Every structure is written in structure tokens, then in C-alpha cells.
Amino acid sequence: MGAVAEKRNSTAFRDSANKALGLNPQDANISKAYLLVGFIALLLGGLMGVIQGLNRAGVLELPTWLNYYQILTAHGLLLVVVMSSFITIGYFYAGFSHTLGGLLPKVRKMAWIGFGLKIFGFVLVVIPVLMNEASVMYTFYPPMAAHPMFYFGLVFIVLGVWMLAAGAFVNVANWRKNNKGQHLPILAFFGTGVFVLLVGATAIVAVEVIFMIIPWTLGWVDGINVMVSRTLFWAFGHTAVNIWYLTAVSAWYVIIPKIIGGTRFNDYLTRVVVIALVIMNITGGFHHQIIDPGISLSIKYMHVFMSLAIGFPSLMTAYAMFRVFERTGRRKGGKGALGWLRKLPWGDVRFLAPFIAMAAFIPAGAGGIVQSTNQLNQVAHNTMWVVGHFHLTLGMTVVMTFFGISYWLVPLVFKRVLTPAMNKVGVIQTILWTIGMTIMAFSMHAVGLFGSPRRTSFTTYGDFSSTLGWDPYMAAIGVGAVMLAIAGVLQIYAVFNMMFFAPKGKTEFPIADVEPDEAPTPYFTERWGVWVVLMLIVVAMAYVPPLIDMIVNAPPGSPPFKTW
């Protein structure tokens, strides 16, 4: 009883410790080290963005020595791949630290050894990508082939998503363990939701990748069955997105009614959408294929149900977010239908970057509807329609609240302030790139249901009538590539000074206290074996019949292709 005693205290003076400190100051290293990657990243993926939309809109030509397929790649692995990642993992480990009394030593040797797998397996994946024999696109699709060093590299990266995984689960479970009875900290347990997905998509891209690409690419086997890899890698590649945009939620969940001086919206409903989230999520991937020859009717049918179904948790978000937002109005005197809202802080752009964020994921949320649905995908598939709705779902909902984010995680991890001017660099790259995201993403909308094709460098198909129609639309592209790039530029600047020129000082983690009144949550909702039992089982329906059948029909195998 002793030692049980002796370790109680322990742990609930390093709870008290860790609240005073804000972060340890190991842990800080960990989080500093991954948000430095992910802004480095949307710096030369931002890049590589605004080079593309020039080349697009017609105005700059590319040199003979840069394919625009290069950064159509290179764009897409650098902002979906290492800036998402690295943010995300920087943003939970340091939720783990703060609300589990700090990451256990192990645990931090294992997120140094995740940190060192990922960077090892980018750069295997860089070079390829830099020689121009790996432009395969952020969906490397076979029969096009890369380097098998490419596909080498993203193993590496899966291997450190696997570490970093179990580290955050050892964690978890150590302070269950020292916890009995109580509720995971609402950060860690929406933490515990993203890591699992993590494990779930990029186990199921790494049987893609070891055991069908990389014999492939080798020379080992003859031909690919194109079908299992497209299927695979979007059970991967659209739960990819979904992890981004959870932990966007998380913040505004728990981080955002802090600062706008509320509490959270009921803690029961919130850890249930996590669970929908996590137990749904997987399965949606299958829209993407929706309109592909060799798949059912009925399967397709089962998968359009089941893509909608992540729907009901995005509502849920939506109401409870708005009410957190009227309630804290009204409480600061807000009176009115909607005299609340000029209660809200506006001017402080932890609150405005991730609200926008949130107002975009309408349109974002609309736009994947169309696509989950047969008839509407049938017009919309493969045109600058999808390109313009991953903008507004990632560059825009997912994006807009990481920037929001940084703006007071970057100078707690530093111990720096956020300062007034650094405020206001952060309100005018927040409307700038609003702006600028809506004039792109709307004309990409637009020109896609005029059929022009995504995956394309610029072309006037021979100066055909129609297609010249599109032009206006594709310089208005440019004009938005610009304006995020200025944007873009603005947030990177404001990120360095908040790491190394602001003032010392501390930073508060801000997490959200539920309403005192508030009747407690069930403890079943912490059954995180049950979660991942029933999220294995919907996997399996949705993927187990069709991916059968593509085995047991496969087509003839295809060899590799370069079509760059």
C-alpha cells in the first residue's frame, strides 16, 4: 500500500508540476521538433502550390528541366503527407504531456524514434521525386510506377507513425493504469481516436505498398491488380484527410471555448463523436471509387450509405460548436437572434482562423455529399470539381484551424508570448487566405462542372472553343495561388518569430472545462477495445466481399508504367 501511496503522489505532483510548467520541458523538445518540420513543409509545399496555379492559370512555363507532375507530387506529399503529420503529432503529444502528467521516459524515446523513422523515409521519398522518377501524385496510382525507392520511403514513414502510435497508446494506458475508474483527459482521448485511425489506414497501405508495389516495381512479379491497389490506397488515403480534419475538431472542442471564455458542449456527445468518427471512418474511402468499372452495384450502394454515415458526427459537430458559441455570447450579454455573435473575440485570431475553418466546412462537407453519390460523382469525377473540394476540406477546415492552433502552441512550447503585433500579422493572413481560398477553390468548383480535368498541366487542347472558356476561371485560380502564397508567407514569418523573437514568457494551454451542472458521462464511452473491435468489423464489411472478388476475378495483371 505504500508504494501505492508513494506513486499516487508522485504522479498527481507531477500532474501539478506539469499544469504549473504548462509542458515539460523534454516533452516541449518533441512537439518544437515536429512543428518546426510541419511549417518548413507548407512553406516549400506552398511552394510548389502557387508554382502550379501560375502554370495553370497560363502564365508561367515551366523550365525543360521541372515536370509540372514533379510538383503536382511533390505539393501533395509535402501538405497532405509531412505538414498534416508532423502538426499533428506535435499538437497530440503535447495534449499527452499536459493532460497525462508527461510523456513516460519510453514514450519519449520512441516519439524520437518515430520522428527519426518519418524524416529518414521523406527523404528516401525526396530524392526520387527530385530526379523526376517518381511523379506519381499524392495517390500513386498503379500502373504508373515509381522508384522503388519511393515506395521504400513511405514504409519508413509508416514504421514511424507505428512507433509514435504506441507510444501514445503506452501512455494512455500507463495513466489508465494509475487512474482506475476515471475518464481519459477529453485531448487524450480524441488523441487516442486520431492514433488509431493512424495505425488502421496505414496498416492497410502497407499491404499495399510491401506486398503488391514493391515485388512489383522490383521486377519480381509480372503485373499489379490494379483494382486491390486503388481500393487499398483510398481505405488509406481518404482516412488520411479524416485524421486531419478529427484533430481540427479537437480544437474545436476543447481548445476554442477556452478562448472565447466558455466551457465545452456536453463531454457524453462529444467522446460519442469521436467514437462514430473512429468506428465509420475507414469505410468511407470507398466513394472515391464509386464510378469505377468491376465493382457491384450492391457494394456500391453499401458504400454511398456508408459514406454518408460520417455525416451524422460532422451535424452533431456543427450544432454543438454553434450552441458553445451562443451560449458564451449570451452569457457576455450577447441579446438578440444574433446579437451574441458580436459577443464573440473576433479580433484574436486563435478564435477567427479555426471559426472560418469551421463556416468552410459547410460548403467542404456539401461538396463530399455530391461526390459520395452515384449520379452526382458521374459529373463531377475527375474534373477540378474534387481538386477544389479537397481545398475547401483540407486547405481551407483543416488548415485554417492548425494555423490557429500554432498561434498559441507554438509560443507554449518556446515559453514566448503571443504579442499584440503577431496577433495582427495572424488576423490579416487569416482573411488573406480566406480570401484567397474561396476565389480558388469557388473557380475550381465552377470549371470542374464545365469539365475541366484535374491531373493536368496546362493545355488549350488546341485552342478548342469550348475549353478556352474555361480560361477566366483558371486565371482567377491564379489569382488565389498568389494570395495564399502571400498568406502563406505571412504565417510562416509570424510562426518563426513566435518560436525564436517573441517575448519569454508563458502561454497557458487552453482546455475548456465542461458546464459545472453537467451529469457525468457514462463510462462505457472509454471501452476502447469494444471501439476498435466494431471498427474492425465495419472494415471488414465494407472491404472483405469486394476486395474478394476483385482477387477471385482479377483482370490481367498490369506491368509498370512512366507516363511522365
Second form
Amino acid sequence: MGAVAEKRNSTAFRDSANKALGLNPQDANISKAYLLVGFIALLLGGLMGVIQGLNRAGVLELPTWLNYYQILTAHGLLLVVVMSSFITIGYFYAGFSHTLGGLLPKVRKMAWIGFGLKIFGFVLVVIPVLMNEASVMYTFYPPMAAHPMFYFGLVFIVLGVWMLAAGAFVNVANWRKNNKGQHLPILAFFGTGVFVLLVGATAIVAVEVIFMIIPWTLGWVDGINVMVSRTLFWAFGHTAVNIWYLTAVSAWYVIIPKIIGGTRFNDYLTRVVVIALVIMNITGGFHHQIIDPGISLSIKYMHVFMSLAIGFPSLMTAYAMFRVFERTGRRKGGKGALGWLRKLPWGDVRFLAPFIAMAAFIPAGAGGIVQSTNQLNQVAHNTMWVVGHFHLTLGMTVVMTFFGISYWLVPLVFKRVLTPAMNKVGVIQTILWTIGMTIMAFSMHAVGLFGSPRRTSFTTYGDFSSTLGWDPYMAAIGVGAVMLAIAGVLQIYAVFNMMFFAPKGKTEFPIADVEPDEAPTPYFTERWGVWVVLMLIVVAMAYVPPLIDMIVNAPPGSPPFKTW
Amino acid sequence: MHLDEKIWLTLSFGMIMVFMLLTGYQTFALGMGPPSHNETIDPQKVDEIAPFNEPGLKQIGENEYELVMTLQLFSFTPMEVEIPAGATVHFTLTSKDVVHGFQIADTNVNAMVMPGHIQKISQTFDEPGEYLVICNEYCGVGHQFMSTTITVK
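The form predicted in complex with its partner chain, contrasted with the form predicted on its own above:
Complete assembly follows, chain above in first position.
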């Protein structure tokens, strides 16, 4: 009895020490490094983005030494692989440190090794991209083959991710050992889900890269199975973007209620949403292959079901968020059907940016449902529609939530405060980004429906009549891209200001409490072992039958091609 | 759980089930499934293997045609096909090198074309005019030039 009480006291002491100090300074350094790299990647990736937007608009002709597809590859990798993942890790490691009472010394070490591996890997990836030896896009579909260094770089990035995931799991396991029978703090619960998914997704792409692509680009084997490599890629590729989405969702459930002065949505349902997103996510990638040859209709139908199923926890989230907003608004005296809306802190960028991000997920999610059903996918597949879709999901829903996070996380880890001036910059930035992204994404969706392809540099197909009708939309895309570039620069200005120039001070880690009268959450939500096994079973159901079919009935393999 | 939450969850679940049933009905009852042909070929010997040794348009019925086509960097073979209005064309496609996309603007024809696989998709062209055929999967530095036309007279 005495020992338990003592342990509880020491935990309580550590917790309150953590609350007072914000973060252990050594742990804060880890987050500092990740956030810094994340926002530098945003600057570079955004620059690539505006060049593309202007090229597609027909305004900017690229010099001969600079290939459109090289820029497109860099844009995708910098933003999807570097920016998103570095901000995610910086945020969750700060979250682990704060909610689990500090990182263990060995976990801190693992985080730095992971950082080193990821940076080293990224340098290996970027060198061939800069030399135009790897203009293969984020998807790097074989038999298009980049320089082997590109793939070795990917391997190191994956190793870095695994190191960080291992660190997260060690810290979580240690906390659970010391807090038997308790629920993992909610932000750490989200973090666990995110790292489970990261390991699951990257394991699949590691198989593709290590066992298929590297031996093939080195000339050890003659041919590659194009369908198998593509299928493995999407099991990873779509999950990767969903991981950043789950990160954004964690801020909606945990952080935003605190910022608006409210309480969290039902803890039990929140944890169920996390578990559902973890179990069902990886199989969702298959809808990228709805119009592929070599996959039977019944398998595709099963995958439509698996892709659509992810919509369910997202719809639950939509309900949960608006419930929290309404509850908080009413408590502050909001009356009538919509009066509570006026009680929300619209002038606070920490709320405004993620709120718009959430709202953007309504059309973004609807577009996702379109793409995961057979017939509609056939209309939209590989057109600008898809580009519009992931600029709404990733570029708006996820990235704007990350921006919102940055206005308290950056001052927190750099021991500074958010000034009213930076808040104003943030609000202007949010509005600009919203308008830019709305113009761009709407134009992309529309012109995609007319048939304009994605991933194509400026062309009118010999002034073909129907493509001329696409031109106004393309011009609008260019306008949107320019606005986004301006907004991106403002965001980076704000981030660097909060890192190095804002007044010193303490910023709170905003984690909302549950409703006081809420029923206790059942303990089964903590059975991560069961959820991982379930995830593996679902992944096996989805992928083993088609992969066996693709391997058994494989055509002769393809040799490598360098086509740029 | 609140009543409105139960209603919302039921509606969400119901909506997804309706999407599923409709997709299944379209796919299996109406035969509107996505292009999923399951037949392989040696991607390095496409030119020697029938029917790709003789790509082109063949009439196979009354106003019904088979168009055997190869996709390669950065062109379609054959280029510039002409068909009469109201013709149904069954496209038989494969790639000789990397992954390509096969899309006809202003129609629902959209299919991935993989090396090593034969892909099939059909379309009836009721409206006369010129149709733009493009590759919609990045295939290399000349990707934006990879297009041809189908003229319906």
C-alpha cells in the first residue's frame, strides 16, 4: 500500500514538475530539431510547388537544366516524406515527454539516432534527385528506375522511423509498467497508434525496396514484378498520408478543446476512433489500383469496402468535434441554434487554423469516398481531381492543423510566448492559405473532371480543342499557388520568429480534460497487442490473396528504364 | 450516448453501406466494373506476340471494332484512329516499357496499362467529333507529349 502511494506521489510530482517546466529541456531539444527541419522542408517544398503551379498555368517556362518532373519529385518528397513526418515526430515526442513524465535517457538517445538516420537517408535521396537521376515521383513505380542511391536513402529513412517508433514504444511500455491499470494519457495513446501505423506501413515499403527494387537496380536480378511492387507501394503510400491525418485528428480531439476553454469529447469513443483508424488504415491503399489490370473484380470490390470503412471513424470524428464546439460555446453563454458559434475564439490562430482544417475535411473526405468507389474512381483516377483531393486533405486539413499546432508548440519548446503580433500574422496567414487552397483545389477538382491529367508539365496537346477549355482553371491553379507561396513564407516567418525572436516565457502544453461526470473508459482499449494482431489479420485478408495471385500468375519481369 | 449521436452514427454507417451496395450492383449486376483484365504477356516481346504484332483497328461486328494498341515512350501505336459514329470499340492495350495511363478526355475511358499485362476497356462513341487520348500516368520526360486522337465520323 505504501509503495503504491509513494509511486503515485512520485508520478504526481513528476507530472506537476512537467506542467511547471513545460518540457524537460533535453527532450525539448529533440522537438526543436524536428520542427526546424520540418519547416525548412516546407519552405523548399513550397518553392517547388509554386514553380509547378506557374508552369501548369502556362506562365513560367522552365529552363532546360531544370526538369518539371524533377521539381515534382522533390515537392512530393519534401512535403509528404520530410515536412509531415518531422513535424509529426516533433509534436508527438513533445507529447510523450509532457504526458509520460519525460523521455527515458535511452529513448532520447534513440530519438537522436533516428534523427541522424532520417537526415542521412534524406541526403542520399536528395542527391540523385538534384542530379536528375531520380525523377521518379513520390510513387517511384517500377520499371522506372532511379539511381540506386535513391533507394538506399529510402531504406535509411525507414530505419530512422523504426528507431523513433521503438523509442516511443519503450517509453510507453515503461509508463505502463509504472502505472499499472491506468489508461495511457490520451495524447500518448494517439502517438502509439501513429507509430504502430508507421511501422506497419514502412515495413511494407521496406520489403518492396530491399527485396525487389535494390537487387534489380543493382543488376542482381533481371526483372521486377511491376504489379507486386505497385501493390506494396500503395499499402505504404496511402497509409503514410493517413498517418499525418491521424496526427491532425489527435490535435482536434486533445488540443483544440483546451484552446477554446472546453473539455474533451468522450474518452472511450476517442480511443475507439484511434483503434479503428489503426486497424483499417493500411488496407485503404488498394483503392489506388481500382483500374489496374491483373486484379479480379471480387478482390477490388472487397477493397472498396475496406477503403470506405475508414470513412466511418472519420464521420464519428466530425460529430465529436462539432459536439465539443457546441458544448463549449453554450457553456460560455451561446444561445439558440447557432449562437454558440459566436462564442468560439475566432481571433486565436491556434483555433482558427485547425478549425478551417477540419471544415476542409468535409469536402476532402467526400472526395475520398468518390475515389474509393469503382465507377467514380474511373472518372477521377490520375486526373487533376486527385491532386485537388490531396491538396484538400494533406495541404489543407493536415498542414493547417500543423500550422495551428506550431503557434503553441514552437514557443513551448523554445521557451517563448506567442505574441499578439504573431497571432495576427497567423490569422492573416490562415486566411491567405485558405483562399489560395480553395481556389487551387476547386480548380483542380473541376478540371480533373474534364479530363486534365495529373503529373504532367504544361501542355495543350497541340492546342487540342477541348484542352483549351482547361486553360482558365489552370490559370486559377497558378493564382492559388502564388497565394499559397505568400502564405507559406508568412508561416515560416512566424515560426522562425517564435523560435528565435519572440519574448522569453512559458507556454502551456494545452491538453484538455475529460468531462467530470464521464463514465470510466473500459480497460480493453489499452490492449495494443490485440489491436496490432487485428491490424495484421485485416492486412493479411486484404493483401495475401491478390499478392499470391500476382506472384503465381506473374508475367516475365521488366528490366529497369530511365525515361527522363 | 446522445440520441443525436446515435442518429448520426446510424446515418454514417447506412450511407457507407448504401455506397457499397450501389457499387456492388453496378459492378456485378450492371457489368460496369472497372477495367480489370487478367492476362499477361512478356513485356519485352510485345512486338512478336499476337495480337500486338499487328496493332490496329479490326472490325469484329456490325459497327463493333477491336482496337489493338501498344503504349510506349511517348506514343500510342497506332496513332490517329478513325471510326464511324455509334461504333463500339473494344480497346486491347499493353505497354512496351513503363507504366502508362490510357484516358480518353470527355469519356469514362480510364485504365492503367502495365508492362506484362493486357488491359481491356470498351466504349461506344455516339457523338461525332475528335477525341483526345492521353497518357495520364507519369512515364518520363516526354510524358506531356504522349497523346493521340480518335476521330468519330
